[in-house]
Amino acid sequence: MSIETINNLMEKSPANWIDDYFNNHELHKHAFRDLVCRVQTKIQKIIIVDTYNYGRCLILDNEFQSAEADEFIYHEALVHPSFILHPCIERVLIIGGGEGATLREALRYKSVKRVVMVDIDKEMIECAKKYLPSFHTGSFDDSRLELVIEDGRKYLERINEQFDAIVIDVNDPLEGGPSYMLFTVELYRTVAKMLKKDGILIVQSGAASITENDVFTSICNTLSKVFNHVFPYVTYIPSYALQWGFVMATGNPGKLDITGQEIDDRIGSKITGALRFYDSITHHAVFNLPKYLRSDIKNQTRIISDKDPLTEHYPGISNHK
């Protein structure tokens, strides 16, 4: 490429750019045409950027959590292996979630009955009914759904309910965070009381990447002090521009090992609406985790307490024109 053709491109480049940090020697740059939100709450610090590539992407304390392009990736990985196993999900537990995308993909199902989302920030929610329709859908005005705003931990340990699915979708155990305490293994031993026999816990667990796996591993190990059935697995997400990980718990596993075509039967019976990222041979790869990760998972000893929280620091973003 010539200088000619360099220098016609920098001047061609969107003047605005995000930095996103993934740590100390590594950070990946986002061009945006315009700051769609920004707020500080009691809990946490909420920017909506809209990007040139994804579309408008929620940031929360400085970290990147959902891109509109692709979120469909990550919440379809999320909620959907775990909910076409189980007979018949009706009654759905979210800790977490405020864009309402995972709040959607639940709602989904013919089956459901009654959704309760817990999430700590008011603010949040009203942000992303106003500045995230594409994520929610309208789903916060679905009649199946309780709204909570509570801190989830608080929620877990005061109520006596059981549910069919409890999806823990919450930020990374950030340094001084909102959400390190829902990672521990008391937690996880109060979340298996709450479920059903056939019942199935489902966590967001972070990175998986090569280099940057401690809180997937971590969590899979936690997991594993709690549920005698424990299914990690990845899935690449663009906007990320890595490999994340979720975990599948539960203490009943029924008759997991079903077949595509019984996946797909499954998919177009209790789902309405078209998926764009799910399917057979989708579930089957997104188990299928590399030698390395594996071993790594295998490797790892660390079980995450009360009195040993998981914590991350993150070096954040910045932007700059």
Ligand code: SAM
Contents of the next structure:
Amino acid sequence: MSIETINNLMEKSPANWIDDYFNNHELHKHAFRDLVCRVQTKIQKIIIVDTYNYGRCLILDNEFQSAEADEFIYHEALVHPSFILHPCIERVLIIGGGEGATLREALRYKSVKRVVMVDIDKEMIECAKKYLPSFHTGSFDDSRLELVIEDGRKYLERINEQFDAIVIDVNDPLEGGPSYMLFTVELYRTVAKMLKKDGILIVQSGAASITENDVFTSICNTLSKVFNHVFPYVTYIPSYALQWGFVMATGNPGKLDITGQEIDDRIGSKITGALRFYDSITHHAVFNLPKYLRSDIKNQTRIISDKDPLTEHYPGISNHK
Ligand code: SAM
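Form predicted together with the ligand, following the form predicted on its own:
Below: every chain and molecule of the assembly, starting with the one above.
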């Protein structure tokens, strides 16, 4: 949606509305109370609004990223299944994650000694620090953090460090957007070399609905060309009105098969603060994919590559560059 359209809506509607397009034929609208921030950076268009139903929401290039009311579902789902299964997470790399909420969840682990977070957009981080305090909860000030402002792909190709967990939490691969070169088989090969022996990669992988799962299933298939063990999982995100996909990948799943009791014991001993979404019951729920989705993953043949990257086009997106 263009800024002119937002302005028109603000003038004409009894409430202000912000659009979240799924594709050319489906749209989810949120009524909002206040426009908190609207900035066109060199990288993307940032909009932050206070919605009636989901509190403060971040929208990048017209795509909903996260909402105050349910971001805990997305961010706990992104981080905890793999961090809990790993024997001892000490070194973490986050690519993207501008709100600081992925960082917040990673820093809960008492064993974590170092987190490098690489985000391409300095102004996104500044907006998050200023306008999204309930998302980052002060995590940007943690002494274990090294914050790098750089394209994640360039960072991964220039750095020679190994991590226990690498979390790729970037925007969906939009045409003309900043993130689509972070979803290719070449990139995943680079990441694989940066993981320690028991290391785990986690990728936020887009919608996993019945009509929209091409990004998710293509990521699963592409990761399976690099990693011996790929575990897709899903959960419903109310503010997206969609089931969302995540993929965990590792070369060494030796220690991943633990009981529900062990999961809950580890949550009790390894994490500071209380979780609201993730526990052993949720763990088993998210990995139990419905039959149609398992079948779509199995039938997906696409390998995303540098020469043939996967990009999506959403209506309402003007050339934001
Ligand atoms: N939850 C989100 C979603 O639904 O897609 C993703 C989280 S987050 C807000 C996306 C972050 O990725 C933003 O802060 C953006 O600046 C960052 N980002 C996008 N492309 C990137 C790149 N090439 N390298 C590093 N960070 C990138």
